[in-house]
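A single chain comes next, written as structure tokens; it is the form predicted on its own.
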Amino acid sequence: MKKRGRIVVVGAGPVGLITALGLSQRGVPVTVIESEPALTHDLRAGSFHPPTLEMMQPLGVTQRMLELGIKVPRWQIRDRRDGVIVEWDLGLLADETPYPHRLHLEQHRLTPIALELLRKFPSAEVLFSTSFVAATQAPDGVTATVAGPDGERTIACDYLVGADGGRSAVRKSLGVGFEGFTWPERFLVVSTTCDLKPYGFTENAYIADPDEWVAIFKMPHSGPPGLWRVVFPTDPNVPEEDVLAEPFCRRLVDGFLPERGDYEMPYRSCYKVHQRVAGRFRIGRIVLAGDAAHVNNPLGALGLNSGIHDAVNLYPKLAGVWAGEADASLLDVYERQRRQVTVEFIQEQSVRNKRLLEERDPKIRKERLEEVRRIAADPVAAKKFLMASSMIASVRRAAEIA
């Protein structure tokens, strides 16, 4: 009988970890490897659905996040002139789920949660300033190569996957292709101590407007009172530099408040958007999962949760095929639950998300508006409606799939 090894996951973001942390629960030795010499900073992604808060909890991860995030129970659609269209209440949630409402917390504190786990389990560790460089694949292992900072070495492994974000070396060297398109305006984010509160935001809010649509999340930063996460769509054309320029950024968030504000902005950041989904989730041995896999906008936040979902669906499928109490044509089950869930829902409803914020045509917008309204009237139709916003429904259709 052929002696286990490894299992090599490449990146060490919050999906990367969260697989690792999975296998190594359940006794398989774990390489992860990363290209930066730390965990990373991000900025971007840092709201929490329920069903990924009940997926991390016998990971010991949603207790650390629950102590340090904010609980977000209620969350807006707003118009910019017509004001509050509707405020969701996800206490309609109470009976499908422990966790109803989102938690506010930074990716960034997220990561270390786990990489904290997971640094518990001798059988794993975990290589920084390591890239990726290929793989090769046997019918009995994968061979990675990867540099680190005494050049090339190989890594035999039993199976890899990889996590490595939306240009995900994995996915370009099993060539892969990721189609999709990319959105023509670029995303700037804007924290601001500015508190939203008094002017009747809740911590989670988007404000639909045809031409300047704005997307609001309160996060905890170093503890009370927080920093409000505002983001805006920018024109492509205006130089990067410009739309970072603090003149540019303080207009924006002026533009959709009562008054002007006397407030700091200590961070700010664009980035472009895309909407693309692999072709494969799978091949042989190897295995994508998160960003590598799919990207989307953030409108909906489903993104991160998605990438989340994707670790903790396959990390006890290749935990069984790893130690032989399962046939690896389970992990083709893991890319059908995934990738068909990701298609027609993910991709499907941030689309959709972004589409009522920023629809043009006055009639189509108001028609889109009011269809809104009349879900939140009809307490069946409100809480169908948030089980598929919360992703319940979708983790419960990926379940269905064979």
Ligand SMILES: Cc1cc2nc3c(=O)[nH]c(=O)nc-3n(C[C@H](O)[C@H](O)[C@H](O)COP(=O)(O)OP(=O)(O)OC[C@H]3O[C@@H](n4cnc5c(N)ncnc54)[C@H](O)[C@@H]3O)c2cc1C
The other form holds:
Amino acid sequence: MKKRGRIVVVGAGPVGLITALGLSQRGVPVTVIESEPALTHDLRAGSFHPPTLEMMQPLGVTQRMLELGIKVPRWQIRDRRDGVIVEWDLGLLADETPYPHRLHLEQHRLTPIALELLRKFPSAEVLFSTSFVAATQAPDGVTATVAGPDGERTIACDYLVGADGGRSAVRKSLGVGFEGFTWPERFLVVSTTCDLKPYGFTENAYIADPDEWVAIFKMPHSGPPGLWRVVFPTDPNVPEEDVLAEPFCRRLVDGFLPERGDYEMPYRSCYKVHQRVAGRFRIGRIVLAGDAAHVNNPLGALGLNSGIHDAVNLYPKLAGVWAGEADASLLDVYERQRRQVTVEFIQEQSVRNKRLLEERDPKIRKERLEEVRRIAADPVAAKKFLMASSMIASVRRAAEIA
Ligand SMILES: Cc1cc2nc3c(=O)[nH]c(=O)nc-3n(C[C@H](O)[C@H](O)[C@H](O)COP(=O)(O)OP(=O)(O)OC[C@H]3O[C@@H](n4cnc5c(N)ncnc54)[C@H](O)[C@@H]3O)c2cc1C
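Now the other one: the form predicted together with this ligand, given that the block above is the form predicted on its own.
Entire complex below, previous chain first.
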């Protein structure tokens, strides 16, 4: 019998590191390759749903996150003119999850936790400044070509996981399509010292408006008092440098507050948003996870969470197949479970969330917000809504798919 080899994970983002950590815990030797010289530090995801916290608990990650993050037990849907439409209480989920709250923690503070835990395994290696270039597959393994500080070389492995983000070189090398669309507007993210709590905002809030919706996430930053991260849509015809200029951002932040605030805006970023799903999540011995497999808009905080759900679905299956304890067709179950839920729930829900906030037709807008109010007023419907928006329903749905 062939001696078992390593599993290569491409990408030391949250999805790659959680996959590698899970595989390591199951006794699989892993090599993570990351093109950047160190973990990336950009302002991206930061709102974790209850099932994601449950999934990372056995890996030792959640405990560390809880020490650093902000628990968010309540969140609001608002209208810019009419104020609070609904304030949801995640306490309604207390009999469904040990974590009946969201947890806000910057993505770049999760990755060092996962890396530190991964480094405790002598069988795990992480190669920074090393990029995936190409891969060939044979019936018994994969040969990956990587480019590192000393030039190109090959790494032989049993399986390869592409967790290399939305522009995934692994996905492209497989020739797998990434169907979907790109929203015309860019999203502007402004982090401000302006405390929104005295104005009645919960640490997570979505404000509907036909011209300029707003999404709010309070982040811990380097500790109390933290920073309020505020997301706006922006006109794609306005140059990016103008959008990021301080007077422009200040006008937007002041625009939804009842008074002009005295605050700083230490971080500002602007990005394009896509809704796309890879045609396949598995080709032979190569598997895609996280943004490499699917991307969506951040309204509802479904992107990174669903990437971690991929990782945690994948690593036990992959470890079983690698060890010869399970048939390789188990990887098709991974693809079916995660791809179906991505299409049916993550894509659908994130698009619906955006449509609710931006609806321009006054009649449809009124009807939709009235519907939200009706749901919140009915305890059974409200719980169903929270089960879906907190991703508990989609994780349970995935588990039912054979
Ligand atoms: C502004 C913004 C806000 C967001 N907010 C939220 C939110 O609130 N909640 C939420 O759930 N999601 C959110 N998302 C989405 C979330 O950030 C992504 O879903 C998440 O980063 C995906 O993680 P990942 O590990 O799959 O990919 P990434 O984080 O992109 O990591 C991929 C890694 O692979 C590396 N890499 C790329 N190419 C190669 C290569 N050829 N070789 C080796 N390494 C390579 C990259 O350097 C990177 O480190 C947001 C996204 C953005 C842009």
